[in-house]
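In the form predicted alone, a lone chain appears below as structure tokens.
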Amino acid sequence: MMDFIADFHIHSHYSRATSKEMNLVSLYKWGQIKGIQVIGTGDFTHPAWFKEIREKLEEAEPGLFKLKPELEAEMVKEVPPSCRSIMRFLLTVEISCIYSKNGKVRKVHMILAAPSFSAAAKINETLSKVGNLMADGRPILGLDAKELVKIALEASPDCMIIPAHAWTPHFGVLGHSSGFNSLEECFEEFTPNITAIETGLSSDPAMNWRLSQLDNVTLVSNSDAHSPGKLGREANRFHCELSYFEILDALKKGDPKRFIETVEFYPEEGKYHLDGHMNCNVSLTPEETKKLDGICPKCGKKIIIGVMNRVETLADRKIGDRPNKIPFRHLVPLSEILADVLETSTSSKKVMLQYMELIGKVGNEFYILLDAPLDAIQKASSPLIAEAVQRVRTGKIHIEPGYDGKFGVIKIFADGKRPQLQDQMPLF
């Protein structure tokens, strides 16, 4: 038994509009960085990947991958000592299904994990026949989404099967532009094999356990990232064997003693929290929207309806109702921390530095957000860094809710006590 994050939906560097970092070797590097023990390889239906795969990855415990010892002996010297972990991969792919069904286009994102490298062949073969794997990492095709659980499970029963960002209006099983009602609509005789799906970073469990319909589903969080930086940036802890199976095991049966929680995005930093028109600058709540009967008082076309107001529509429960389900934190990553402390982007030299300074005095991300001693952090860094890591543990912070493909903006520091805090800080 162990103590380990995992993150399963991620990208290769074979999906569109995807840093050339994400490889093998880098996932490697920035998993341990970040303190992801078990990362999903992503796109495993293209055929240059899933090749490159098999090449530099070799099974570790039951249905887990590791980096073969010569790339692993080249890549270690990389990672801070700090930081030093185990490293395991599990088979993973992102599909785009696309179809028609009771007179409306679906649009519905779906995760695979399988269980062995021969598991993965047979998917990959049967959808060869169905679209052309070679055009993206995240492959779109002509397929309804419960003919891809058929398929999934033909090749293996215990392949994973995960709606992908369940929530999001063009792309999520239960979203407002192409999605269902209900994962009865969508799913139909193949419900049963739905037992987990992915909340996205515009939802959190909170929102999700407002329906019943979902009280025998166990949700999960991932970062869906296409570079190394946004590794993590929802996850899930787990207390267990390390092991393909007994991940599996633990999210069917959504066991708390072994599915420890989720880690989440503040839902309202996603990008389709509320509704709006991202070109218009509106933002609007659900009440906003219903007033103007869902159209732009700006452009006066439709609005995109945001994952907050779908909830709203579809629940059952009152805000604040909870069942008996997997516990959650929020987040924020450390990079966005240090930009809002430092005042400057994510992007910047000084984010990068500060942030590597701090992984290698005092530990691995997720450490450090969740874990880590105040008086540590303030020993590596400053009273400001320490108290911004506070105020995120706490919820003390401002956000300015995402919408209609906008992130929201985190404000650690809006009551003006930045100032006081500041005279502490050493000059960076």
Second form
Amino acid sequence: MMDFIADFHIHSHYSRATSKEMNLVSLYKWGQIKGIQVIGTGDFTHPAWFKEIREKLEEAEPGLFKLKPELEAEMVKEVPPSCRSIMRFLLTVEISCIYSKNGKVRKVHMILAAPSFSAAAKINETLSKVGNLMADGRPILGLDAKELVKIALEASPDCMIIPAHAWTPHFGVLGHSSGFNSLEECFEEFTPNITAIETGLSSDPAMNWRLSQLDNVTLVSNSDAHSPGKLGREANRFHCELSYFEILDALKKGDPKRFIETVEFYPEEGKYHLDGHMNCNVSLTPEETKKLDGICPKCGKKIIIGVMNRVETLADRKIGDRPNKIPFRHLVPLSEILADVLETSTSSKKVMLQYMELIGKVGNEFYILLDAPLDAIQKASSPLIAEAVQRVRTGKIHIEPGYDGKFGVIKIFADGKRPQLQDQMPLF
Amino acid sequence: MTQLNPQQQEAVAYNEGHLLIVAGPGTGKTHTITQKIAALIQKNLAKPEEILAITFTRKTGEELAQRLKKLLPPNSKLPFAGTFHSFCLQILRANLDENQRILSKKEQQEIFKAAGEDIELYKRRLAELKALDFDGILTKSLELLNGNAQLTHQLHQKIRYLFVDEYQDVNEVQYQLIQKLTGPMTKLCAIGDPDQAIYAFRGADVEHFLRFEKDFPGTKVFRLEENYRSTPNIVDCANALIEHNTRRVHKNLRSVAKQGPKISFLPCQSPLSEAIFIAKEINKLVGGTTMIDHDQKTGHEYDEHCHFTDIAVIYRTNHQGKLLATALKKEGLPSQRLAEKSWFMEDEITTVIQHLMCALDPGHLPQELQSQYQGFQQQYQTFRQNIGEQNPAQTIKTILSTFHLEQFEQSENILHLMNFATQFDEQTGPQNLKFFFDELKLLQEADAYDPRMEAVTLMSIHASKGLEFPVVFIAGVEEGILPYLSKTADVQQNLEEERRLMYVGLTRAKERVFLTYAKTKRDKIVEPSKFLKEISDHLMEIQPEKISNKKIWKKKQLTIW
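Starting from the form predicted alone above, please write out the structure of the form predicted together with the partner chain.
Time for the whole complex; same chain goes first.
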């Protein structure tokens, strides 16, 4: 039995618009800095990436893989000693299914995880006849999502099948633009084979609990990271044996003893939380959209319906009506907290230095965000940063919600109201 | 659709004698034939077995039978509906000795090759083998009918109604067969469109259609002119084009569909930028395929988005397809190219398979591998000793290194092979290797595509005959390609055939047509097709977006004439 954090959904450098750093050794290093112990490989349908996976990883526990010893020996030096831990991979991929069903074009992203190289290879072999797997680590296939479920199950009944960011308007299974009104409408008799659904950045479990149709569906959270810095921005905490099959079983049963909690974005920060038009600078709540009949007051075209609105359309319960089965916590990535406190951008040198300082002295990012004593954080940084972490933990922050592809903006301290802590101790 | 429009109604009702139905594209030709046959049977004017319907492809024949089945009472007999070849096969089987063999396409090719590609030698060889090739089926049948008056008489007694679809594409032998099968009591009904005759290169002659009334006196001509498929813009454009032909039967094709956008014409800088442009435009048409597309509002200029299967990219010559397919693949768009080779048929794979055969099973090598085996005997023996406990993927790696083929390792096809091999990872040893090897050899052309695949279709204009798509791209609308530079003696006739190809291409589209061409090819200036001038009134020019490759894209005013 052990406690660990897992992030199933990431992309390799073979996917479009990803960082070169999304390779196995960097994932090994950054996974530990972030405090993740089990991470998806992403992209296993890509022939070159799959070849690399097979060459560099070996099975450690059933269905989980680790870096080969010679590579690990070399790489471990790159990991700050304060963060070093075990690092396991599981074979995952995201598939973009674009197809027509019931007279509409559907675009549904699906995460698959395979328990072995041979199961992954079987999936790859079948999918290579459905489309081109070379162009993108996240292949676009003209394949019904339900057929994809069948293909995965034929390769191995132990495959995980998880609709990705289920609520995003364009690619979510329940999304407004090209999704369905229920999982049954999409997967029909294969609905019980859905291991879990991913809530995505713009929704949290509480929003999902408002749909009784999801009562028996396990909710997971992943980062969908395209660069190492984004790893684990959402993740899952487990307390169980370190094994693919244990994780699978905990997910299938939604067992709160083994699947402890999910760690989530504040959904307002997600880039499809509210409705609106990014180009028109128009952001609308579901009620406002309704009043405008779904038409943008600036350009007169249809408004992009966000996740909040979509959840309300499909919800049959009020907030808080369902008992809390697997709990969750909201957080804000450490670099964003630092950027807000230091009044600069997340990619600035100032933020990076402070980040590494904290990581080196206190421990991995999840530890800092979730569990580390505030005085340890304060010692390694400043009272203001410790205060900011505390506010994120308790939800006392302000967020300008995201819409139509624009991320929400986090304001931990409302403008002009910074506590006087700042002056008590110089930062650098 | 069980309703018939007045023109269709007239053609269905007429049973006095021979008839010729001039059916423009999208005018409900199959519907009309089906209704006509069904009416004959329902009104007891003919029994199903007295009706013979010859179609251009097997598929059309099956479709016709399916439709008839729905119109006729359950369990009623269906008339014959199939190609000349399948009909002739029936005649031959009933009347020739059983030793006569029909050759598969592969067998034909092998014999042709063995005969040193000498056509006379090939024919002699077929005679010796008592074998018939594809063409032989028809000529043999004709011979049989010519020499057997009794058989011909029997057929005349039997066949009361003879339907021939796609009459514009019959060749000389087929024409003679029709003549032979049409007895004094037989009513012949030919359907087709001389403007869609595109098989001259296979010996078809539109002349047969044009002289039908002379060949079969007393013929009444009907026209189907209401097009249900394409927008008025597309039909007007196709009409304007085809009016430049002389060898045709006049018809007044008019669209009864909803109006749509004008036809887009898009000059591109090079064949590469043309291919990239088409891929990008398809991405827009489907409303974007990635999250990034959505963030960048790709495809917001289209109010309604279409599906991959709604789109076809068609072209005059098959080799244009390769670059287009590559561009679509790079864009990550699911596409299916008719006549594409599958990975397991590519040269690298063949090489690896041959090495595997030599190494694993030297006792059963085909002739052509004997010398290869002799040449590398030593290596094959060492190889065999080394692979003892390797799994198939490792074995392939060993082959590549043993035979100095490391350069293959990054090739897409070899990656594919390694991937295929990983399925057999769980066991090692020679038995498992043989299992993998057998599976590999079993892969067939039919395995190349999964029937569940939904994709953009890429194909030649010839292959697009009879099909329809909401959106059609015609690539390479330029002098030398469409019209294709041909060395045939008759320039005028050739040009008319090429114009008909353009006409067929245009009339495949229901809503949108994009015509593209490359302004330069290997630094040579390319002229746009003369056909563009003939339809210029119906064109809307769109300037393609600037394509990333700046070197090939010199900013110039897009003037075409």
